[in-house]
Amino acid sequence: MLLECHNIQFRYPGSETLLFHDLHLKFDTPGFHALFGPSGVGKSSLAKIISGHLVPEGGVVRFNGKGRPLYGYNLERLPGWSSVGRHLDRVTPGHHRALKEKLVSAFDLEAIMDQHFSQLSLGQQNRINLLRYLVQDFDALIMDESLANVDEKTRGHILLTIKTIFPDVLFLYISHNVVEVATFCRDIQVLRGTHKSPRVVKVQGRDCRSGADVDRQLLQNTMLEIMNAA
């Protein structure tokens, strides 16, 4: 699994300054990563470039996966003529129809499938708008913000739940939660402002999974070395 950018250049435009201005990253592993960094610096942008939404004045992204990463949003809106189940139907391919149950089951939204989207609270929106990629065919998602209104104890269940049924999936993480972050990705990489040199600073993430301890020292550490790199 290899997800690289490599010489990556993009302005906003009408912009003369470049936001990126030869920028390189890259993921070589399958499992959680993430993009982190303070408002501004630049990641959901990058996470469109990656997926293929925007594209960039120079500069090329590489990946080995099938097609382009999924990019998904945690505004994103599903359509309002139907109901939230008879859209995860239409959307779900036939041989996914179990994993759909069993995603339903885990992000705990069985009570909701009859109703429709604007009946639901922010944090149930989320859970449903993410779990109509995870049905897909895709070897690689990216998360922007995805379950940014979801209480903590659920979106920890969730991460620890995908990271279970999908190990060979890359996944790219967006949050401003550092302890989240810290715990459940793997390579961190910490977009700076374009003032700063270098522009993105890796830092290794405790990448927790079901079952296991967390060393809450450890963890002190590498939010720590996180924010000292942001």
Second form
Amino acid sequence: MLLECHNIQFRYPGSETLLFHDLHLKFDTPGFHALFGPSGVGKSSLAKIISGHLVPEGGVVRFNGKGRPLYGYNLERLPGWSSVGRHLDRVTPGHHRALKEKLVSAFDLEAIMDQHFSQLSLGQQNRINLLRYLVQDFDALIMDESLANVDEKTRGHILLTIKTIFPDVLFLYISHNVVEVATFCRDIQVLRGTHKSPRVVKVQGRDCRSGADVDRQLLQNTMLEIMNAA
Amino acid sequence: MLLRRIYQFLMIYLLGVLCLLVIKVAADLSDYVIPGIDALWLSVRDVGWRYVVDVLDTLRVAVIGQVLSIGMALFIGILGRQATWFGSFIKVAAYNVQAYPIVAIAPIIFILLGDGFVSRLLIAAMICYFPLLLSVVGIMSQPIPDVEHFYRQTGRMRWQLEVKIRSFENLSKLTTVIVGSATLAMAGTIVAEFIAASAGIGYSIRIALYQSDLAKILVALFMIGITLSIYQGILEWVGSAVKKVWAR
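Starting from the form predicted on its own, produce the coordinates for the form predicted together with the partner chain.
Up next: the whole complex, starting with the chain shown before.
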């Protein structure tokens, strides 16, 4: 077991209803996994509990890695006083300089290094934000809609690049794109509405890797399974 | 920015004078109650230059008082930004003290310190300090989660970086607060001079009041307004220049 949420109970302050009641889920292996579900079921809340930003009323999060999982989300902004290139240089540890250059190229961001964050498109902003997390020392990263507003082709390329470069890291990908989740993720934990039981259903994704073809029939079956679970 | 402020002041001032003249004509009041244009012009020639010197003297005290207040408000605001007992104490104290009319304790300051430069400076600084402190504490204690999140996640957040992020994100707000506090500092200095000082435009207004010379008071008001407009325009320009340079 690499990451486990055990009997999590959580409600937001002022709310009478529990968002999570004895929620249990686990990820046994590193790789690219997903938290999927309709809006409002608590994907981001669960991500914040896992990363330690929210404290549950009951239950525990067990993580067999260094520190806490990192949590990045798509609304984050870089400070406006320097260019994105200078910012990246500052937040990249010395031993990850080469990795940074590799990712900048893979994410197709070389041309915007001299620009300020506010001058970028939403897709470019999200890619830069994700990139600065990837150059940190981490054992697990939660990507909460981290590739929103990025075109499908670039998104696929980025996900395959991440899977190739970080085979031993645990990724939890939060997305509303069922095709993407079914194609690229291994374990897909589908969170369901508070009135449904069980609250979480696990679906096996296709875990597509660079250079490998996806069986269209199997992919469709996975997508159907996810949609039925949700 | 600067020109707009001057235009706006001139328009309001001229409207005010026009209203007085309309009242004078409508009620058939003598020059002793409301002076005519010629009496006003005579006062400009008579005391104009002296009032320029007086208003600059008042502005000097107000600027020093404001700079001291800004420095103190930033220092205490940064210390009191956190959700600790000290932070809460600073917020509650600032909120309560700024609700009290500081000018009411001005006589005590004059009794203790006399009617010199220090008393004027102290009153000017006190009048603009507490509203400034309240605004600075409000700005500095408000997190910018979308920017700060990454630094907290990766253990890079330091108090200097936190202050830098919050200052940068609220630079327009801070500029507005500082520009607004210039009026308070000027008002504080004039009130101090009005009460007991022996220099500055407030002192000159007090003399004109004893002489019941509305023309001189109108000239003094013009000098105060135009000087304050230029000063506030310069502060706004500095604020936008700082933002431009910082974001380069």
